[in-house]
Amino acid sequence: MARYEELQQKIQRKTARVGVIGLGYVGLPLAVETIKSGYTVIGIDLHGGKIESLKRGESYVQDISNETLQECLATNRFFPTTDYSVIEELDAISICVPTPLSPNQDPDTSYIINVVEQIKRFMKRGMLITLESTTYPGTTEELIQREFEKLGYRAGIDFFLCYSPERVDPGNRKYSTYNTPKVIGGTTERCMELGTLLYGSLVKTVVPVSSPKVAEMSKLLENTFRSVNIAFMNEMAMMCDRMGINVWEVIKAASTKPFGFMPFYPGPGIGGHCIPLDPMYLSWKAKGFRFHSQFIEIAQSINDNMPDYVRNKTAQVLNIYAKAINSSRILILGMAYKPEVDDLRESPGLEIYELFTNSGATVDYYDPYAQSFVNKKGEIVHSIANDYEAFKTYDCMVLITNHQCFAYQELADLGVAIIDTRNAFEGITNPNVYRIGTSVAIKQEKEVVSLLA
């Protein structure tokens, strides 16, 4: 009781010292909001380069400007470090470490496990611990609560444990950590009360749920919903291509219905940390209950095969110009997984780059945000310069990321064949522009009819 009341008072008075473990695209914005709310924040990350960058006031996260970071440092309430022993000084910890998939497509919870081992070394009684990393239902209790209970700590009495899934959308100018509703579930009633109290002082809206499992499942449901619907639209795109129908026009027409329809859009594949991974976490956990989710696995297969569809579409287009992918010079426009960000995680453009290269093409890319990446050979590939005269020398261009800064009309006017995977050239009439989800053959027939007319 005394530990609960003591931490409650510290949170209310903003004297609680809060730790954020993992200072990436989730952890750093959370740390910033916590500092803005008046708390002292200890940021822990094992990447020494990131810590030194933060100490200099130089942000590596696109959503946090250098100015904002420098303002946080000026409060003298932000202390970035690589030293886990500072946990001894903390009253609350938020865990924001990666949760990738293993090569076998199973959950890799090693980052969480490693953090838990460090907390076990340095934790003190009365601490609030909140896991934010996306993971399967049951992780909070299985990997954290059980480990602390083995040491004799009791949840809700000696320590307080919650799960609150991150909902960060990199590059979103409307929704930030502060104004995105925060779901949270505690392992006990007192855990929930303290977690809600802390996060309620950091963000605009907190959504309490009955347990960590519900909170964990809610995050997987959000992104699996998107994955399944995107896969359906990708399949519709391939179907419309075969049937000679423009899928983009079909979606636009269906979207006029004011009820019962929510538009999703096809593309070259899915990217980012969440949508490609979260459904597989859920599918993996479900198998432990002898439940096989066909929707999830079919959706994953369709989305995973979209880069191959783009390669085949490119081959069809090049064939019109009496060329093959082999020995062609191909320029990829945009490599980030979504517009206006530098994030390359799971970007379908990376796979498409490899497919073109393996097919014998010479491949370059231009992305004003994502300046370089490491290919499968371990080589650093750099974005070329924005030079439209140089763009004219390529056999074709493949639009992967629909950045707003691209001058689409100018690109279309270069006279180079363009394969548009995002409908970014909508409204631009040009015989050199070919879209996924439409038939190359039908497009040619229409152009011939137009010329004869």
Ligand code: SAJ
Contents of the next structure:
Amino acid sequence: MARYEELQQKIQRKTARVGVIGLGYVGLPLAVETIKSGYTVIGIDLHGGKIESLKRGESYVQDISNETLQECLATNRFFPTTDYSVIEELDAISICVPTPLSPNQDPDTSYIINVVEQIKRFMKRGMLITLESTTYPGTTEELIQREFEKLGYRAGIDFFLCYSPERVDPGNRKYSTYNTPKVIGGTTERCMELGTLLYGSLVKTVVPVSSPKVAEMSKLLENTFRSVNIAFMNEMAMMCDRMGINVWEVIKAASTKPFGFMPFYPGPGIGGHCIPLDPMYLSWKAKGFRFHSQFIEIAQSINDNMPDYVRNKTAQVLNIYAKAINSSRILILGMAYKPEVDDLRESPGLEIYELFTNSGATVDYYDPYAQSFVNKKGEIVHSIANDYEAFKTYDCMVLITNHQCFAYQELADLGVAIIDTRNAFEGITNPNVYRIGTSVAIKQEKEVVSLLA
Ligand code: SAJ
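Switching from the form predicted alone: structure of the form predicted together with the ligand?
Complete assembly follows, chain above in first position.
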């Protein structure tokens, strides 16, 4: 039986042995869905600690509970390991490894390259390999297909290759790996058929496209769309601030338009593992075609400038109270990159912390999700306790992440100046609360001065 038909039959009968390489916030949920679908799954990760944790039934991924993990282990069809040699037993592999940026903001595809080297050592003919990591158009062809063809393997005959971008949104209660449509592009028609057959048995909706490049580009379009629109709202916020208009009220009014408008919101900058990085993968690759994306560059510049805008706004507000950032005690509320997550990656709060510190302030932070981080001096900075009485001793508080658990009315009533970068205090009128994207009203200034009298 030809390799295609043999693999097709294994997928249909659920006897295919599926490998997931990279067991993070993307790989582990994918492994769980694959086990739930009835397959045997070998989970491979470099990090021995993660593998030991998984074997103990202890999840380190926010969206996978210990109970779910233990149910997977109880099927006797889930085998976490650090040993790549198991690849020779596999029929299909999904690659879910990080694609960060290098220090000079270029794509860092070293994780993909290292995994491909391991697969080359142990792969057998007839395997289906699917790359899920977010990356630039051409990666699947250049870093995977060409490498296997150097070994004499032919795509669509000796191996089957697809790209299917991950669409995991950590903390999202509504959309999971299973019910989020999955785009997938195959190197050849037969690659596509096998990829669609396997993923079609794992997720609710598969969206086949004509090539891996289209699939790679679609993911970058999704997230660059967000970065550009967020940047535009950040620019609107600075414009409204200058013009004495409340940007939050403006966005709320524009959002009543039932067609042709989609709200995004200003903030202290953009964080996370996707939006700050994905557009840079696209602009880097496009430059190789002598195409310079102005939108991406401008958006990145505006978003990167927001921490400085927050610092300047804070200085402006402290000035009303006859104070300066220098020698003030500032409390940052929320450090995670977005609400209800514990992830600090690229969080704008980290940059704002450094800006305040470099301006001579004593800076603390409180975040019930993100317990600590390492600052630029290499010191571990811990969140202070959830003590609103202690919060009163600060010269100002800067709300960076609008976690639901914050008691906003109580915070406003503490009498401490608050710089709100998320409109988290919406509906709370209090002369001590200042929002980005609005000017510091003279009336508000007089009210505060009278408070000081
Ligand atoms: N942000 C704003 N204003 C906005 C929206 C976001 O300042 O209007 C900030 C957030 O605070 C955060 C950053 O931008 O710091 C990124 O926020 P995000 O909502 O895009 O959240 P992410 O980074 O978790 O993005 C993920 C992406 N998912 C995948 O790549 C699979 C993205 O495509 C999703 O649209 C997004 O989740 C989501 O909708 O939650």
